[in-house]
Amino acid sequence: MSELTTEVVVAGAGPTGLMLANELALAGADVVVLERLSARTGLSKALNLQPRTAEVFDLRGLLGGAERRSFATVGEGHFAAIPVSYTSWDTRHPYQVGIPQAEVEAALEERLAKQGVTVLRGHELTGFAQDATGVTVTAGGARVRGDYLVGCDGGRSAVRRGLGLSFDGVEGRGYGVVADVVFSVAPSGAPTQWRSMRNIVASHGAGVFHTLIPLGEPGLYRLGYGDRLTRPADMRAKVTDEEVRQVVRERYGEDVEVEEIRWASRFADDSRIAERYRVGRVLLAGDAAHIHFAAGGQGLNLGVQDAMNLGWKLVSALRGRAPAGLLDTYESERRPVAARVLDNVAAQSALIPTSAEQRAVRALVMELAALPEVEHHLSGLVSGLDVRYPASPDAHPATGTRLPDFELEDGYASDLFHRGGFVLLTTRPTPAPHPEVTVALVPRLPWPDLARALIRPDGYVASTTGSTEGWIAA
């Protein structure tokens, strides 16, 4: 059995694991990524980056590469299939980036390789044991010793199960299927470009839905269908080509011709969250920590933002720069965010009309969503732009909020975060409050009443005084 030594072991090479590994490597940490699959699947899976994730990618200089791999720019989001605009938010990216998950993973793994990190594929985590100084992981004939282990290994996480953590929540009633389908004769009126969320989701009776999204290649569409009120007897049964073809015939007519079904997958609408995100030197992120129905297109985005929050905190702990309790703020900050997403997904599910009363409620919500204040609130929920981390009661209102990107003389504020450290933005010459802080003199700040703001590596305001207390050890 081969033996490796590293600082952080990341289990899982999906978007969450790859983003976390990139954050760790960027900060100079030694990281080993273990992945049970022997090769990337190439499956499209998730299809979007929400505005906040676009901002996160921009903070690390990743957005350009992702947009080159994208197939669409979608000018709005949706809440329970009710379109909501992002334009009321102060963001340079008031849109969704239409990009298959496979391309997100490819872009992240390409950046990771440039940092000298290779994913160890065909290495399924089969066990781990932690002690006072580290964690020993066994996977695919290898033993890896690290200071920390992070489970980014999906909804059936072996790391979460190994910790014995409960995964509490709600067992859903329904299911969905997604399939990438190539039509030789497409359904009449099918869009050829994905630019809007309007008319993307349609209903056929109580709980029954279908979607059709063009994926940028002639004839290629993401077909989705399911029933939010009933489930098949065997949720793990393979989705056959004939099942997909039958749904196409029923929904779109006999004249539609399917040339190829590239892949198909069935999924449940359960919502669950891990009771804890950290047990000693072992942590959870992404779907290993939370799962939910794909309402609003939030899942991949939630995991990437977990990784962005955790990466710099882990490195601070490794380097002895973390004040007491800093690593625990990963759970105290991110778990409530996930719980809130589960709540908004549940609210979206409640807007599935199964009665005259519910149809009336949905119609009322659609009217309310047209009001600017309501649309702003709903779009903030699904985009991640409204995330605010806890701050002391006497702190400036900006504390704990995301930094809105803004233009500088030679670029944008986001350019200052490509190296992943703390940045003190100041409108007047100011000495660095700590050797780990970069000082940037800027002509203005997004908050007119402030002269300085200390910004965390993940793009959130740590303090408006410039103080590093509680963030970096003296």
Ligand SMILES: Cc1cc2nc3c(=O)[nH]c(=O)nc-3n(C[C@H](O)[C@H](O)[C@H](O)COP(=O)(O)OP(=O)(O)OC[C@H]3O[C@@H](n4cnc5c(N)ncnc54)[C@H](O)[C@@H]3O)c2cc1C
Given for the second form:
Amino acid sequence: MSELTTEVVVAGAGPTGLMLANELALAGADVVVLERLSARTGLSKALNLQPRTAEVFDLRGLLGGAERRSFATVGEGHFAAIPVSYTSWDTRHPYQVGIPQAEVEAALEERLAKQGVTVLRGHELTGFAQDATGVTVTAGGARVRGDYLVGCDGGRSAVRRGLGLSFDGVEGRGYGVVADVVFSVAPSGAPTQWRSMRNIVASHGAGVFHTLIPLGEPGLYRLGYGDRLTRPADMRAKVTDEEVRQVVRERYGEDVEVEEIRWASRFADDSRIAERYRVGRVLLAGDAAHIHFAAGGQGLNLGVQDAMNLGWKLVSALRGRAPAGLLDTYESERRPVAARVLDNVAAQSALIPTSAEQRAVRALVMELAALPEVEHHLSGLVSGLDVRYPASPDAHPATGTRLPDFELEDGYASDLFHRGGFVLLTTRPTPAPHPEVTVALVPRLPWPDLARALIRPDGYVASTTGSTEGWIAA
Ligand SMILES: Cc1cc2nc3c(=O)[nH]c(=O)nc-3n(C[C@H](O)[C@H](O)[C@H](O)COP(=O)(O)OP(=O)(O)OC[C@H]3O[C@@H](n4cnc5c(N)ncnc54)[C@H](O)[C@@H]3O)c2cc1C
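Shown: the form predicted on its own; wanted: the form predicted in complex with the named molecule:
Every chain and every other molecule in the complex is listed next, the one we just looked at coming first.
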């Protein structure tokens, strides 16, 4: 058995684990990434980066690469298939980046390799034990000793189960299937480019839905279908080509011709959240901490934001820079965000009509969603732009909110965050409040009444006085 020593062991090389490993490596931490699979599957679940994810990718100089791998720019999001515009938000990215999850993972793994970290594939975490000074992990013939372990190992997380944490929530009644299908004769009227959420989802009968998203290659579509009220007897049964072909025939008619089904997968609509995100030196992030139905396109995005929140806090703890309680703010900040997403997903589910009454409620919500304030609220929910971390009641309203990016003479404020770390944005020359803080003199701030704002490495306002108290140990 090989023996390795590191600072942080990350279990799982999905989008959350890869983002976290990047954040840790960027901040100079030693990291080992363990992945169960021996090779990347190349299969895609998520298809989108929400505006807040585009922003955090931009903070790390990752957005350009992701956009080069993308197949679409989608000018709006949706709430229960009701299109909602992001344009009322102060963001440079009021759109979804259409990009397969496999491409997001490839981009993150490429960046990670540039930082000198290789994913250890074929290394399934099968056990771990923590003590006062660290965690010892067993995975695929290796024993890895780290100061911390983070379970980014997906919905069936072995780390979460190893911690004995409950994963409470609601067992859904329905299911969905996604399949990447190449049509030689596509359904008539099917869009050839994904530019909007309009006409992407259709409901047919109580609880039954269909989606068709063009994936940027001629004839290639992401077909989705499902039923929110009933499930097949065996949810784990393989989706056969015949099942997909039959759904296509029934939904789109006999004239449509399927040339190839590249992959297909069945998924449940369970909704669950881990009771805790941290037990001592072991933490959870991404789907390991929360799962929900893929409504609104939020799961991958939530995991990436978890990683952004956790990375710098872990490195602060490793370097002895974390004030008491900083690492616990990972759970106190991120768990409520996930719980709120689970709630908005449940609300979206209730808006897929299964009765005449629900159809009436949906029609009413559609009318309401046309009101600018309601649309702003709904797009804030699904995009991640509305997240505000807890702040004291007398703090300036900007505290805990994201820094909206803005133009500087020679670039954008987001450029100042490419290396991670705290940034003090100030309109007047000011000494650094701490050696860990970079001071940037800017002509203005997004909040006209403020002369300075200390921004955390993940792009949220730590304080509007410039004080590092509570964020960096003195
Ligand atoms: C059909 C479908 C469509 C979706 N569409 C969207 C969408 O449009 N937008 C969106 O934002 N989200 C979407 N999601 C959700 C999104 O795919 C997930 O939220 C995302 O994959 C979570 O990333 P993760 O890294 O936390 O977990 P995962 O992607 O599950 O990655 C976990 C990794 O850990 C590895 N692993 C597991 N166990 C172990 C172990 N014991 N040891 C080591 N490694 C292990 C796995 O092999 C995997 O590589 C969708 C999900 C589904 C199912």
